[in-house]
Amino acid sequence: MNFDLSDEQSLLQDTVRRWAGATYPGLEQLAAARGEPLGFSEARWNELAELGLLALPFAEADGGFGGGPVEVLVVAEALGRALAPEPYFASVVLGGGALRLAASQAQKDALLPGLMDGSSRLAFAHSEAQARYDLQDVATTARPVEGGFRLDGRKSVVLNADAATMLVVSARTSGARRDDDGITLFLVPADAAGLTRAAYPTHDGGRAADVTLADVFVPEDAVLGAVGEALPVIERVVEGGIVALCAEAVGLMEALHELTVDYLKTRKQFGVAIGSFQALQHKAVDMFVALEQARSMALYATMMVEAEDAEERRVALSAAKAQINRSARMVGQTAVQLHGGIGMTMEYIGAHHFRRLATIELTFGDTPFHTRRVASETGLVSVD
């Protein structure tokens, strides 16, 4: 199998990468971003739909580019490589995600021109603090009232919510709190009367909210999909997420990889470079090829996150996810003990890597619960 980028994708890879390279050339401009309002530039924000990839993923017939797995792969792993704080991740590849997935074409016809254009954006809001990592344990409820719903309930770490005018908000229309039928989406305004975000700054220096819904009434138009039948897209949609997830780590170890080997040939000690030391040389191999397990498990992601039978896609996704987390923790831990005390400051740009990646191992499931699935749902351990 041809795991090359075809011509088009690697002139995306070299435009997004010079963008963010421009960008974000060092930690002051990033710390600039995110001493933003909204923890962004708007600026930075809109230069992203010039560029087009605001548009990427969707339909040409709905105004996008048509662009698949692969083209948002390239994406995430430049942006990732550059630690660029935009919502991409958050309005385009989850919110947008569930527009691709289960809106009508009039739904479509009214939000994806402003999400696409850079003057709006979307949060996927589906976590609930008692859920961890199971997408369907919905405790927030919608009851049917004339013209519509009211939705009532809390939603926890809804990312970049603060910055949406749009929210997809899951809610419970039926069923008890762990069924996986009942389940409804709904497209919520962010300035909807009785909606609440409190927003507060991530581990990794982004945004999130938790979102309060009380008494909060939307319009039957408002349903994303059908009634009752949300868990399959919302189970697609953080199965893209996962995609985007892998491939912006690889993005993220490839450059802190780069600054330990830089580190290490300049750094001296006992008047030679410490790169001179094999010990240290090993560990800079090691992770290389924690690196390239990565690299190989993000295009592996990739290429299954259409598959057709959805346990097969699972079982992929989740085998992806275990191995890029390991990577991930591996590969910041030694960069960490390879640079000494200046790794863990804030002064240093490798630290705020390891901190987006100690994020990314804990974002839509951790190692163990990813290596519980695999092992369960490929028979090596009991269900029961």
Second form
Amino acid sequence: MNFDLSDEQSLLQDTVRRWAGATYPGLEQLAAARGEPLGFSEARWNELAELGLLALPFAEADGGFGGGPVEVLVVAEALGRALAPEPYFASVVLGGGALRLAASQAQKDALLPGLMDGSSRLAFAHSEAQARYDLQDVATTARPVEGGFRLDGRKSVVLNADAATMLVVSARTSGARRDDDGITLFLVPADAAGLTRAAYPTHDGGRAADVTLADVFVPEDAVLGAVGEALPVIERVVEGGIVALCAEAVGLMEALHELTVDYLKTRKQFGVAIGSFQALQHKAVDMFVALEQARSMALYATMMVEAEDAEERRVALSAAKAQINRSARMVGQTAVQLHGGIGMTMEYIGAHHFRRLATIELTFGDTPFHTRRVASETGLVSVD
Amino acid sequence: MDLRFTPEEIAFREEVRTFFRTEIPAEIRAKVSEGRKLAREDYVTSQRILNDKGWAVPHWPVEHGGQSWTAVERYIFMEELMQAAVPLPLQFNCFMVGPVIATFGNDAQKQRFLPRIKSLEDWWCQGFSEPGAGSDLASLKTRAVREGDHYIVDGQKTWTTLGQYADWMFCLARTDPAAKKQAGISFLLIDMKSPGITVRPIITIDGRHEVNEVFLDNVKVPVENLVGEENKGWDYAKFLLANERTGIARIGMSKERIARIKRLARTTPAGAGTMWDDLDFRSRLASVEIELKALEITQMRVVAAQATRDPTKPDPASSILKIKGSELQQATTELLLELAGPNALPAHRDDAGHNDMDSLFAWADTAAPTYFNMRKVSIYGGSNEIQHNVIAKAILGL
Ligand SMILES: Cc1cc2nc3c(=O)[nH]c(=O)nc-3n(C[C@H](O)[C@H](O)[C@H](O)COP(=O)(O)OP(=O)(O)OC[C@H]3O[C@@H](n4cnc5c(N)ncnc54)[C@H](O)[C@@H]3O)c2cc1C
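Instead of the form predicted on its own shown above, give the structure for the form predicted in complex with its partner chain, please.
Expanding to the full complex; the earlier chain stays at the top.
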């Protein structure tokens, strides 16, 4: 058993942490970036490209660095800690994940160079308002027509869709709304005729859009993977996303815990540091326990995400996300509580961590959803 | 022993219920229910309607516009008001400074301030907390120095809720720097238009402007604006905080939110049906309802006991109401957020209502801010940790 990072991975961690820490030392820099039209700065995005982070998870044969889940964990955690607003998750982890898993060589050749050098970006336009967390619930349709398909439907809360040049869109080529079979992925340029994006800020300081597809034509070679068989790909993209979210949440919780312990040492009431009150010490300890439980499950998710067996993978990822969600809520709420009034303000950076943790809980499955999934499969402890 | 309301109490409940639901504008009540921002005018409109009926301050002494209601009737009134999503009569006016002036103020102050407090012609804010004095309020540093017929006040207040709307602030200031902590504090009424006052907004975690910092720089306050005796302000503040705590369980608000969650769950898609079909979700909701029922009975026991208590002394049992009441309010906001699910992420959708699905979730943009904002209820009004200390000491004798 070995939980240590390799030398290269440690180097990667140092690099990303250093970049994130220097780029977003405080709220002022963060607010400036969020104030940009797309919610982040192109210049910073290009810096991520120069650091090689945009090419990290792609195969060396395709010009990438061949990074695996551990590399994603390291990057997501470091960016999460600093609340970095760049669409790394939407474009590289989700969009890039779909390409990695399903794109033909021709599609990779056409898209990866731009993605890796920062000149183009992806968004993963899968979720729909009625679907909640059910990945097979797709009402958007794709009708076969001469030379391609026509897409109709509406995708909801597509992260960073306004910053994307290309969207990975799921649509039904056959079957009923909640069938497993019959879903197909398409590559749809953001400027395709009939595609509109209504973008808005999200409650965690990020951005998303509702994407409407009205009779959008895409040629046959826009199909990503096999027609009607996209659900397993979508599941794997989301599993990769869950690993990144778990890691990001750990980064956020770690930062919040540090902020809180520092505050307990410095804030004085009744003539003493409030950290001298045992009631608060114990809460800080409970936060620490929750953080370590979350860290363990982020590592577990990272190790299990490439398991061959789909059910084993699904249970493991759900278990991880459920634990992360629970820890995130506990750590976030307690951090605010122990800060008193300051914790309730946007001027306190930890409030931004708290908000992001809350939206992570609602992304790709909340606690009840994932707990139920673990319960409905074989669970984690076998009977004999 | 009888838990049921008498026929008279039931008739009273019907009367107030009908009034709230027919006389207070539906738009204002919808804003409260949906967690949308109320304009200053909304508070004023609502409170004026109550005041015209004689119901803005039923708990005040009758000679100042109160009603001779029983404790149970007062309780019914507040519960119905909250369940109808009527904005609470401005707390700072009706539950804080009003009762203090009515109890400890002089006749001139009563005549000058009380009518305008209850009609909300004057908007009051609470200037107690300071950057260095939160839970340890008695360590406050703002100073008031007597110069002839004025005090000169210098210092800083913070977390001043809705201070941006305020005409007046009731303020604790140190008048005897030599005295020990609680002993040298006075209770002053300060005109917010006085030269030397600066109000700086603080944006809260829900992205709204709810609280402020108030800087006092050489502010002249006429001596006639001292309430009661100099250096006795701490006693009045304790009286005020005790009043604040009994009303703080907000059971009616939690009930209103639970009812709303139930209505919304029936139209919120989940799986092949709606969230209402999800028994796990309903069990979680029911768990909160069960605790809320227990708290409601506890609150009624505290109310019943009040009849025989000295009203100037805080009842440590009110700390139970504060702890559980705030936890349950927070629990309801967590359920609301769960119900909204991923549709809670958008801060605002400009084209909400664009299609059927969108209008089904048009409510969801306030779920997260409501959840964020309600974290405050375990912090203010004496934090829940402080309430634990109160119970440990005053009830358990530890
Ligand atoms: C939204 C909001 C609105 C407010 N509105 C007003 C207003 O209008 N006017 C006004 O005057 N004030 C207002 N307050 C201030 C409020 O009363 C204070 O925030 C509260 O008293 C806590 O003080 P603090 O924020 O300084 O936290 P601190 O007192 O610094 O507390 C920090 C943490 O330490 C804990 N703690 C402190 N002492 C102890 C102890 N002895 N034992 C165990 N734990 C302890 C607290 O529980 C908390 O978790 C408001 C606050 C908020 C959040």
